[in-house]
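Coming up is one lone chain in structure tokens, specifically the form predicted alone.
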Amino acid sequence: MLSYVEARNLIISSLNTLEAINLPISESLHHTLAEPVIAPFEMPLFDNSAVDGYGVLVNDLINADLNNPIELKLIGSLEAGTKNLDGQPRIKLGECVKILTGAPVPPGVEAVIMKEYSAFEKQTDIGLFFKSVSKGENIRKQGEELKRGDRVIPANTRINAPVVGMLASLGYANFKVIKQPQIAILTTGDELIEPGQNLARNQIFNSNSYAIEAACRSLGLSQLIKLHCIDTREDTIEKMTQAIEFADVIICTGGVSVGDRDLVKPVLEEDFKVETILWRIAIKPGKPVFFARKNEKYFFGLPGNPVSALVTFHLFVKPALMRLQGVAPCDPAQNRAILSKKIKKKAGRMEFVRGIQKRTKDDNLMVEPTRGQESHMLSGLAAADCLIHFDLEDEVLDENTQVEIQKLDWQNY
């Protein structure tokens, strides 16, 4: 069987980035830039004020302070959005001009002093100023952030709120992004019914459908459908056909082991002629993971146990979804922590033990395995914020051992 690292790398190397599409920037959140963002003009476009205040000449206020206020005459006023400076007189010694935040700074103004350091009596154009200034103070200079043609944001950057703001500030109403994968979630099993229905004997609620959907939506992926098939070949073929017609990525839970009613793998291989890339990985939970492709369709078969389904989604499907969107998956965020209690397993599989991190009084990072480590015990995973790496051939990790832990983050890649 493949190791965890081998399986992860094999899956990632088997994927192709999805096509680029043009989207309004208001719809671009969580997508990936298909090309770099280039500045079409300088930023700022013009000298403007960073504060509400008064444009002055530096020499006028050299010795100004609370004990030595300087008088200046107000000769004009500028607001943000002022389009024409032609009629604005150039200030001379002993004069100032009122300038609001974002307003253009007219030629001749050397600095903007904040309003708080001035005082004007009502119905007068003579003000007192209580502070000296330096040249350029509180003036945002034209082109100080960006020059025309600058590469602002590289391609393959995932779009978040600041990126959307940057695109808008550069005047882009639309931008080319990588298409998000459309996802079909297919659950299998005669025993599953929907939450809210009445459980009959030997039935269980279909948690995988909702959990995998939530995992996808938490990553900003909303183009998905959910399907369920009973354990017959006919229904598996029918639901798989619907999934393939809709989706780029088909995520199946259950039906990929070796039981008499595990039909997903044989149906995909025999009826849909997919190319199997891997089946079974030396890990726990999640040994019977299946991954296949056909043309530009990708198929993940995850175990049916709820913990196994979510852990293998985190380990293998998330990096695959990154790769499809043009982002090179980075190695999972890992840290070292002190194990709070002894744990044991059989050699032969790498185990991902669900854990909770905490800081000790002396600021050491400690990790405690959660209660409920079996693959059907979702409560342990719901409480966990990390996975403890229990290496392939190890059988015992003693209390106070230094271990590798991998962050569990359902909101981000």
The other form holds:
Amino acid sequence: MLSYVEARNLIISSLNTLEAINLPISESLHHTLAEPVIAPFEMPLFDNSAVDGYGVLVNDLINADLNNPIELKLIGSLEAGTKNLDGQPRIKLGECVKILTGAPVPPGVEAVIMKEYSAFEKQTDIGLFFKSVSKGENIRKQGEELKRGDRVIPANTRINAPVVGMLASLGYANFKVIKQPQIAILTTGDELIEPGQNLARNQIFNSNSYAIEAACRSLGLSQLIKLHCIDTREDTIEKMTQAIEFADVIICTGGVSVGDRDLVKPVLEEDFKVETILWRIAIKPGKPVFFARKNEKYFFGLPGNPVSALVTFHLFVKPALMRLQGVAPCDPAQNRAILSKKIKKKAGRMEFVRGIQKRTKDDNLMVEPTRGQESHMLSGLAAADCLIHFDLEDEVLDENTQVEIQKLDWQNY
Ligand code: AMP
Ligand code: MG
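So the form predicted alone is up there; where is the form predicted in complex with ligand AMP?
Then the entire complex follows, led off by the chain already shown.
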């Protein structure tokens, strides 16, 4: 059986980045940049003021302080958006010009002194100034942030709020991004009914459909359909056909093990002629994971147990969805923590033990396994914020040993 790392690498390397499309920037959130963002002009484009204040000459205020206020004569005023600087007289010694935040700083002005260090009597144009200034003070210099042609953000960056802001501030109305994968979630099982219906004793609610949808939406992926099939070949074929019609990625849950009614794998292989990349991984939860490909469509068969479905989504589907959008795979185990209590397992499968991170009194990171570790016990996963890596051949992890933990952050990769 493949190990976790082998399976993960195999899945990631079987995927091709989806095509690039041009999108209005207000629709670009949660997409990936298909090309680097280049500054089409320098930033700032013109010298402008960082504060509300007065443009002055440095020499005028050399000795200014609270006990020695200096008088300057106001000769003009500039607001943000002021178009024409040509009509403005150039300040001379003994003069100042009012400049508001973001307004252009006219040639000749050496510094902007904050309004707070000045006092003007009402209706007069003579003001008192209480502080000296240095050359360039409170002036945002033309080109100080970016030169024309600078690479501001590299390709393959996920677009978040600051990136959208950056695109807008550089004047891009549209930008080239990688298309988001369209996803079909196909749940399987005769025993499942939808929340809101009356539950008979032999039934359970279909939670995977909602949980996997939420996991996709948490990553900003909302082009999805949800389908459910009962455990017959006909229905599996029919729903799979609909799934394939819509989606780039088909995420099935249940029906991938070795039971008589586990039809996902046989139907995909025999009726849809997919190329199986892997089936079964030496992990717990999630041993029966199935992954296949046909043309540019990708198929995940996740286990039916709700914890297994979500954990394997996190371990394998998430990096795949990111890879399809051109995001480089990142190292899944990011942290080490002290285990709060002894845990045991059999050798032969790597376990992902659901844990909660805590800070000890001396500020060390500690991790506590949650209650309810069985793969049908969603409560244990809902309480967890990380997965403790319990390696393939290990059988015991003692209290107070250092363990590797992988954050369970559903919003981020
Ligand atoms: P299976 O892999 O189809 O044998 O399913 C394994 C276990 O997961 C069974 O107890 C199923 O009832 C349960 N299960 C399968 N699909 C779902 C689902 N969509 N929501 C909740 N539980 C499920
Ligand atoms: Mg089933």
